[in-house]
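Here you get one chain, nothing else, as structure tokens; it is the form predicted on its own.
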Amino acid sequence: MALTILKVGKFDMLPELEAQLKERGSYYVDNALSESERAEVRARTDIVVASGGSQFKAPDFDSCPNLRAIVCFSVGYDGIDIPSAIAHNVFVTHTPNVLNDDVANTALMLLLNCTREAKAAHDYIERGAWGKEPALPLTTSIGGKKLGIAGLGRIGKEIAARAAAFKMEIGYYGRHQQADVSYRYFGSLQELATWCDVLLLAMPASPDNFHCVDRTILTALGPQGYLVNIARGSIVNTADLIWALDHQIIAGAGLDVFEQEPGVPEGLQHRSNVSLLPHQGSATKETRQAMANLVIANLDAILQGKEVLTPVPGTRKI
């Protein structure tokens, strides 16, 4: 029986994997398809291609009566219904750990850029000021900073790891304690924000941390304190973010992800205290790559009936 595959949502995808997903069925992009076209392909897809932002929602899983499974081009998966999944006994993976080490990477970049103010001094070369015009400001030092990480998973102990390196200070809040972690722990988000000079998410996005980083959240964080975000800008209320760097109630911010991209609100651009990228966390070559070999990998398994490589947590696995 041919194979039906289903890209959805809109995410970049290396040539080379959508070349495999093609070679293994009938390949189509769901935003490319007519209302009825999408009905029918629907009706016959097996296989589900989304990312991080894909939504894909209860409502989804009734329009794909032949669905298997759900391979993410992603470590995130909060736009798919999971509870849905279980309950239709279908596959989702993701690609975890693969990209740990550039989204860490990333993390630290925007930290520099936004404490350094790498792009006002970028541009002051660029426009001829240098030796012209007074100096900069003296910018600030992330060593011997305290560094909060709320959300110490894979990818925030591996932050935590380089910005010890710089000899800043670790703590961290989760739901829980983790006994073979030695970095201070925090019961609440307030409390961390509070005790760090830098308030850094790495969490996944949830309906229970929906707008956690709030006007309270930022004031704790303080007029010193800078806010970096690698996580999923559902997290943070925009709006309030604007009104602390408009007020100086935080000193900075470095961003990766926005709540409604690709756009990003007029009042996060053009401070020198603000670094911006646009969900760039993975964006290398390598990393990539190995995502996508994952994807594959996760698939393969699926067709052959072995058990996949990196199910998503509670969801099918053979």
Second form
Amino acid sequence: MALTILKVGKFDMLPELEAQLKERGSYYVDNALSESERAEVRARTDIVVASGGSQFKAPDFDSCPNLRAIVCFSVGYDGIDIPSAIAHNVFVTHTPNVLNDDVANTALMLLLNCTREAKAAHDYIERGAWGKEPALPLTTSIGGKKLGIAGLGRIGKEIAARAAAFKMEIGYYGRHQQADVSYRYFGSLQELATWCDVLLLAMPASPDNFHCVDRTILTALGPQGYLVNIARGSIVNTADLIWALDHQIIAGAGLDVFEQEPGVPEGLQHRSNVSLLPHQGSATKETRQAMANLVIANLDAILQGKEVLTPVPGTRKI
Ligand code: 8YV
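For comparison with the form predicted on its own, produce the structure of the form predicted together with 2-keto-D-gluconic acid (8YV).
Full assembly next; the chain just shown is listed first.
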């Protein structure tokens, strides 16, 4: 029987990955199907291809009784109901490590863009202001400043290494202190926010950290402090962030991720101290290709009965 492969969630599928999926089975896009087509296709779906923003919950598992695997074209899998996957003996794979460098580079790009107000400087040139209007206001140096990383995992460590090269002092918060890490540890997000000049979010999203960056944390970060988020929009209470920017509770922000993607609230836009990216962390040709290769390597391992390369922790390996 030919394989049925279903893309779930709105994300940009790499054409090379789509072509390789089509070589392995009949390929469907969930949100392009009518309700009746969707029910019919889901009833015979073997493989779901998902991404960081895809949602796949208990009723979705029920609608796909033949599902063997969910292969994620992303490191994040916060929209997937992992306990249901385990209960249904479904493989779930993701793409860790291959995107660490580009996501860490994006974090530093946002950090420099917002502290040095790169957008305002670019606009100044483009409107012909250089030499005509007063010079731009002086900006903020990151050298010697304290970077507080919330979530010192694979990506957080790459960010720390880069920030150390920019002469920043590093501290981190996570559930546990890491024995092999010499950076200063903080036992709570609030203590980290109080200590640091830049609060950088690099942890996976979970129900536990929904909106954990709120008025209290932003107030602790303070009027000289910057927030950088390359993790997930759900971690930050957006209304509180807009309030903090409106009232100079913090100095600025660099954001790659948002609560309702695609889309950025007006209240975050058109500010010289806020740098915005439309979820570009892993969006280079090289990294997306490496992610696609890992998706296919995992899928082929599943189809050949071999151990998967990068299972989501706790899920089926063979
Ligand atoms: C992209 C990401 O959103 O890997 C993740 O978790 O958020 C990003 O790499 C995306 O999943 C690529 O399709």
